[in-house]
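What follows is one chain in structure tokens, specifically the form predicted alone.
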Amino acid sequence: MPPIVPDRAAPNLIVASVVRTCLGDGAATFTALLAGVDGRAPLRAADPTRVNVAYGYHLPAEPVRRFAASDWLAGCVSQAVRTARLDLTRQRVVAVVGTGLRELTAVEEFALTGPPVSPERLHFGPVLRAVLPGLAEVITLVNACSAGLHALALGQDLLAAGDADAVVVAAVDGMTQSMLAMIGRVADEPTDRVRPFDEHRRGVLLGDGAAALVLVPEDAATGSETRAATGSGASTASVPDGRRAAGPVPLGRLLGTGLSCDARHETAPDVAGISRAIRDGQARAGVDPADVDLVVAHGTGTALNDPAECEALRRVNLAAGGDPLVTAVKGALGHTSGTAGLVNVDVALRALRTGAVPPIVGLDVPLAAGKELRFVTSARTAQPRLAQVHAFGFGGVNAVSIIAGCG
């Protein structure tokens, strides 16, 4: 089948995607997801007895320390830029970083006994400029658990406006003591595991994570005379015999991202607000909701989010005649907060490319509200062409991206 390229949107190519989770890098994470691996481990980011949280999803062999998030982010961004073969001396490259907590661990330490924290360390400009001196601009967005996809939307806008030749869209969050204490107070007993969309779900657990992808205009990876001549191409250059240097391999197309901010309640999700974000994403992408093959859901495993997300899918996708596969990753990776949306994008890209769809780890008995949905409970082979990626945050900041494969 030919790739899906809408005529009402300005799709961008994703030419690099790098993630770090408790299960490793992107390839290792996807392999483990397909195998149904649960990445939880006894909590070491805080005293379990004080925060009423027994487990976390820590990065492998990573000690809990100040400014760890900055280091994870810098590593992912550097690798993504190398993979995309960006030339920061010739191209205007902007970095947009989404986060929920920034460097809150360092602030918590300062509040107790630690040294002061410079306000400059609370956004990620200095650390990214240190590893990539040619970056034109670094923007940090703090949009709760939808921050990664909000950054993705801004990245696409920057390209559309001609304000960048390429955009590095990144996200990072690590577990903090205050965040752990907050989730520990909403349950009488510590949550034993994350069970997205399961009838017996008992709440969310947190995970460390970082991610970065690179967006370029549609013609950048295939080579356009205009871009090469003006120096605005992201990856191609003319060579003497008229051939073109090879550009980075496109991983997928970002067709559009829909946003909503309903502000209905601090913590309770709103079905109408989520539905608006889904419809907005589909409209910006120029796709019919019935054509979505795969949903990588937010799936927190909490009492209210899961049924609300199911109802939004029923109202939008199923009502239009769609019947997508639905998967989610927080049962294996924990909730990586502001990073969660970009982790979902990486999973969607790999599923579109390989045809393998990972199961929802922790889902044994689907909740009643999701009885009409096709949850993936064991790894399966499919041929998805269009993926819908969800990320929802406290306060009703919702984001939904539509991703297509490249062939």
Given for the second form:
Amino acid sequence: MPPIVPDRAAPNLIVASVVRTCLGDGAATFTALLAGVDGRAPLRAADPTRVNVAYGYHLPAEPVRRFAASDWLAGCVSQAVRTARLDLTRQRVVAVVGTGLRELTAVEEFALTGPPVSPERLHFGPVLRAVLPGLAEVITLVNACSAGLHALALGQDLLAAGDADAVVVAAVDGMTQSMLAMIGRVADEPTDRVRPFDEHRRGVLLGDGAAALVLVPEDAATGSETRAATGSGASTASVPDGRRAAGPVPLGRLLGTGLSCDARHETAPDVAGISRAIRDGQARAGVDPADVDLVVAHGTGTALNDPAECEALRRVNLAAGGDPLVTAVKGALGHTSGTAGLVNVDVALRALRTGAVPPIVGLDVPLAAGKELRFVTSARTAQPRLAQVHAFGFGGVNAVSIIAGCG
Amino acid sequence: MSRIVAWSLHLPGDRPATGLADGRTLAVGGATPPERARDLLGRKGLLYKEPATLLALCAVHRALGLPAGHRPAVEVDPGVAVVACGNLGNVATVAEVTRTVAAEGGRAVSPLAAPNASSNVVASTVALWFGFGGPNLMICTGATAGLDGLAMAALLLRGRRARRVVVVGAEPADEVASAIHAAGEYGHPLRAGAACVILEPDQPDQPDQSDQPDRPDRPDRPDLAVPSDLTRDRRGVRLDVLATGADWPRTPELIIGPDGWDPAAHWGDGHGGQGVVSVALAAELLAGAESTRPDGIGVGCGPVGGPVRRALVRPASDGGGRG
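Could you switch over to the form predicted together with the partner chain, since the one displayed so far is the form predicted alone?
The complete assembly is shown below, putting the previous chain first.
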């Protein structure tokens, strides 16, 4: 069935991207990804013997505690707003926060021994308003593992509608006991690592993560002519020759994000639904599927996701004559749930800027369904111009973003 | 601004709306409670569905005007989006799983509860049940979630991501949800209930795209769950959700919310679904007495001491639906 015919979205500039994963900030994460580092550690978010999950991908030195996700998010958003030089007293800035698990850790504590948590602490409006009182609105969007890219889509729509001068698109998730228990319950035996797109994949493991980026209209940032061509990914107003940029430094362009819901199954992915999101994203971006150079895939290492994702890529990108590189990060970072899409965006931005494409950690023997795809199994240099970023979630919620460099 | 083409109030219990500002008594009693949802939705497919999900399904079922006990066999319709609003729909599952793990270990947890561990279960189940394949959002912003969700629905229409958005607000009132709600000190107890508001683009500003040749929503399609023209027998109503914190452009004569006739004080607090409940109520009042309220009805909601969100529900200027 054909999708809605969208108007082509106006591109937006991404002028800040801040990430926290088990491997560190965005720059450290990208460096580690290129080196093939695996960030897993023995699970400490819950008792491994009780939840049947042995490993997790924890943020460094972070204890498991109440409202940790709020703190991670606030840190990322504050840094992104500073980097983008937003003036909340003069600009109408809206924050859209994607999450899968909210602050359900507090509900879990209440269920056992703790005090009741106020409903207003389950979402992220109060914590962001506390650190950034000038925010015009804070929307908490709870869309499972594709929440970050759903937030990105709404952020772009808010700018297109003229409802904001800039949008902070953020995401956060920390591991909860209840979700760990569900992962452990549906696995015959605990998987020892995440193997995206590997023939011998045995399931997913969770990771903590937080991310925030800033979107502005194309004409709002004027620093592109002085963009620092470094691989650090840090947006900076100072450039090597001493000139001062007049505005925040663009990291890349968001061309469009496609959304769909499978409406087929509660937990099993559907190729048709995924394909609709990919096509919608490409149509909104105004790009030919054959022109996509790089796919930063969802790649959960589960029995059902990976073949479905491969088939959707085959039907849409390959059928149109495309032959993109395909990479994925969950083998190194775990599944950061609602944050996963924005982590993928950060990786795509760095790959577009530097030409370095990280390998899929954990992929040794590509699965049969992906035999036509060019999986990246060791770090390589390329010159991608267009990246396609995937995020899919429970309930069949699919989101696909198309990102371009600023070169 | 968007057009409300259908709505429903689904508030089980024996507390009908009385004392409305316009002197009417609204018959909202008699709604099917979640434990008897099969009476309305049919017998199959409801196992392990939580009360909030069941209430949401009932509200959408009624807004669509579907007969009791009938679940249509449908193709997936990518032109219809879903926005669900609520905060407490799955906290009972989260608490139960946590307690089970602590007491008996993870093997004692039912895998059938897995979808309920994800907080977007209400939105995704509505999509699955009715075949809505467009964008699917779950808005959890506390007391303003209902109006925030309606604002996001309007944004989906403006972004041409859907031709129709089904907005549903739903909250349960189980022990866990009620205890958490009580910690918020909202002044009124939590009440289980749901409401649905179905939005389409406001036609003068955003022409319907259904004439495009590759659109999936041709009116002669017999296999979609949603009637092609929901406004056939009802007057259209317009909705304008104001920016968070924005005050009324002109104070409406009738306000539904803490600043006026407050449904929470009469029916109990619908919390994250309250904005949708209040807008559906306003639509119902306007549909019954449009000529007496040319300026529309205001709706407001928000947490104590927190940001307030407001909306205006107005009669359609052309006085009629598309049918």
